[in-house]
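First comes one chain, alone, set out as structure tokens in the form predicted on its own.
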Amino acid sequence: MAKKPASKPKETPVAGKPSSLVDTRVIYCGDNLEQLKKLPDGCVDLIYIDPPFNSNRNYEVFWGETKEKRAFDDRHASTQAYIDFMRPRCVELHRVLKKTGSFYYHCDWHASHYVKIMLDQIFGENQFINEIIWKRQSAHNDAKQGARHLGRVHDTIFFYAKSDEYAFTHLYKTYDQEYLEKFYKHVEEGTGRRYSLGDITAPGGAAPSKGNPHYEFLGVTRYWRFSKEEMERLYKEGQIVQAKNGAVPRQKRYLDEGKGVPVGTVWDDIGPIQSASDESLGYPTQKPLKLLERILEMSSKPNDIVLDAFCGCGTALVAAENLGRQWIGIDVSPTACRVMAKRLRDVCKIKEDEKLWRIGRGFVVRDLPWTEAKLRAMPPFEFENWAVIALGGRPNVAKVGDMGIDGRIYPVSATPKKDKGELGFMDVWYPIQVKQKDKVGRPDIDSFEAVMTREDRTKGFFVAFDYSSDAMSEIQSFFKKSGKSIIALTVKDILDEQIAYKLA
């Protein structure tokens, strides 16, 4: 069996903080452009955006982990309007950008050629550097719906450099085995090493002024990559193979001493997030954690900086603190902020704490809208889901329909089952409503009653600003009659972290 090069051993985390300019590790919750002009000059080594397309149509957003989903409109009326929307955040991020820094802007179809001519203008057209043509999936079902139009099957990520000083390093993928049956298909007897056989006559059959040495080697004489005795070095010691008296002699190149095949412009080897994989939070936008290593891998080292201004779920965050790189995420949304967090310290085990985070081992989320009066303000699912992901449940894949049910708290003892999908728990949780109300009546106790008894299940949780003392006599009758229990939480318990005392 043929081995596969060497892969790049994992970077160790570094703790600490490399600026004294910019705190990293953080998270903030609000509008990208006030918090980008926050930061100062030159002060971050790799960035990547992945803002919202301009596709000029609603869509719907899936947040796996917490499960979200949500109306998402892309704001944009028209291709003018998303550049002017993107620009001025661009000119930000150019500036904040140290000079050996690195820039990718992943965008899709809709105003990519838009998106070109910006950066050009901002960045310069000296310092484009590639155009990265992601094939995120292998086949589109277009032309079954009656599209007229091929299947659009990748997206662009355009890549920019501050100055000609940028930090890069060449990355190399393992070969297929196609490849290996073609090019490697010899194999050596006695170690098993697969090897190709390569040319060692000089390029292009050089003439003597290009300094290649001219000799008969085995019965043949041309211009030669080596000097003889080189030659016959590499002879000796079986580097060189001739297949027949006369023939040309080849050299041994051994596949366990390749480094693979030079990463190109064109990424097909790293396929989308599937609704199964572990890796997803539903989000159909979503990026494959591996894309993002790739990108920090190629242009960034240890302890550098990396920002993202549109965190989504923080699949950059994940892959920079996997990799030992410093990070700073942005988003306008306090449910993915929260999201993120979750994400952070669920996958990265890293604590979300303020001590920790000043010594360098922590991370914290700025600016989160943690008074009542900024969460009465929310739009009604962001504050359903701020509210049942502040519970540690999950909301519902859909806002519509959801028979009087907002979140699920699955319990330690509901372990997922594999064979039954993302969401195939045991039958074991318990139910959440959210009311975005003063006081809840007793018509909404009656209401969340009906869904416990409809469900069957013996604990549920209510959220609210308050409650009427008719509601709360409610639930204690609701429990004398029934033995089910309704845990009635207010925000304020939240905000004030009572959530522990409550539930005991």
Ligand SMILES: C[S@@+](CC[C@H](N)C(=O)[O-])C[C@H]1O[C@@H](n2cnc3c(N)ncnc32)[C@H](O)[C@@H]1O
Second form
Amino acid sequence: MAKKPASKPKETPVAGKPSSLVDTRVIYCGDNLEQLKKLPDGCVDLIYIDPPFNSNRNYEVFWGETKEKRAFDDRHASTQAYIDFMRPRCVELHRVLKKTGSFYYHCDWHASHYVKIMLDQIFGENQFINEIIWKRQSAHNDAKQGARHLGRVHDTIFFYAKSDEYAFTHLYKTYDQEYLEKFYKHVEEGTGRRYSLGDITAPGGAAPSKGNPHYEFLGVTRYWRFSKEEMERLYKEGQIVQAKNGAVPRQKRYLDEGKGVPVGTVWDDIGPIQSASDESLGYPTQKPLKLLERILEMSSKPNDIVLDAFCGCGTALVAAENLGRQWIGIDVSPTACRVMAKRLRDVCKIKEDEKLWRIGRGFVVRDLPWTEAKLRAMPPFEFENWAVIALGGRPNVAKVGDMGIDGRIYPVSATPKKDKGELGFMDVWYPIQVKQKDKVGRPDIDSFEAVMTREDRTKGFFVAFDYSSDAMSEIQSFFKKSGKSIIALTVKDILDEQIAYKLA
Ligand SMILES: C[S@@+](CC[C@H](N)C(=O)[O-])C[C@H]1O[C@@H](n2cnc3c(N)ncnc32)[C@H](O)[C@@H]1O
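Could you switch over to the form predicted in complex with this ligand, since the one displayed so far is the form predicted on its own?
Below is the entire complex, every chain and molecule, led by the chain shown above.
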């Protein structure tokens, strides 16, 4: 099902020519460390990255972060491993950034303090511009009953510039009702214009620094911002108001002349993606388009090149396309690359087409390793690994005596068993069965049903090239009898990006 964009383009998108330095409108499939080495120095204007905390696990594409459920020691050891993993990648990202470019690193409490130190070392402490706090959920979503910590409701986005020549545009938010009622409480008679009353005394009070004029006006003697003549003119025009005799006069500031509230470092006006929203693709790590559009509007201009080297389901690429920027995406997961290609086609209505791409329209996906033919020819164990990882699961380490289970999915949304402590989440998992078969029949489903019954699982995943109609009706009657569901996925579902909708 095609999804609509959640927010409309704010500027007319420019078709734009690919840059002469580097190919744009390209999704590269592969480890970004390798892919980045192919890019020349100083070739992109803006980089946004949102790496998974434990980057060796592709399955986070689907199920998100499970790390916080682990014991502290494990987390601490992994933090070092995470920084070791990220450092060479950030060095490469710094290299490919233009002198005028900006860099945004999206992370959270797991590693943000370590990331800041690493980035200070790579970019230079003085190139740190801002720490942005994105309030992504309300407190009750995190502070579970009995938890002895505050709700972890925000992500951190570090903003660095490569040099002092970085491009930057101040943004303004529309005023919310509470702000309007508090600060723009006056309504002008006759015109109906809302206004606030602003201070017109000189900055610095009784000792202003800039030699402001000192005189009496409406019975009040002060250092003022305006000359006496200017003050009188404004007063005649009805711009200066004195609330009562003896009160310090103030100047009307009209709401319709204001730009809005300047965007600061705390972003609490962009909500998380709701699963029912048009924008949602069903991935827990998907970031809202509005968040990326704000970053792009602040730190890039139309036709600038935006790079996301951990681009997941391609939010930064869609934002770039919406705002008429050029873009480059990199992701190690072939499934993520297919999902974002589909999103660009469905949402941005651009074609994945080599010929169009050559003339500066359309886009291409490079270095995808998988085709149905290659998968058929793979050794069975490798095929099993591919399928399990593509589903966001963990393959079984032992391939012999796997008791009908090729992998397990640990959904992050599942509630761990209370009596199992820190590792309680390990009890909530769904089995994956993989068959490198053209037609899975009823007996294959029967034996998977036995596995699900034996392991007392409510949901299981089956992957094959196709299913007989008998197999499909057996899945239905098993659900009717036991309430347990088997999700039958084909290799084509996975390759054709349908997987997100089936898993959501
Ligand atoms: C948190 S998700 C990004 C989500 C994205 N911001 C969005 O809104 O959809 C992180 C992505 O990084 C990818 N990734 C992990 N390690 C990688 C690597 N070494 N090279 C490229 N991509 C990688 C994962 O496959 C995953 O899709």
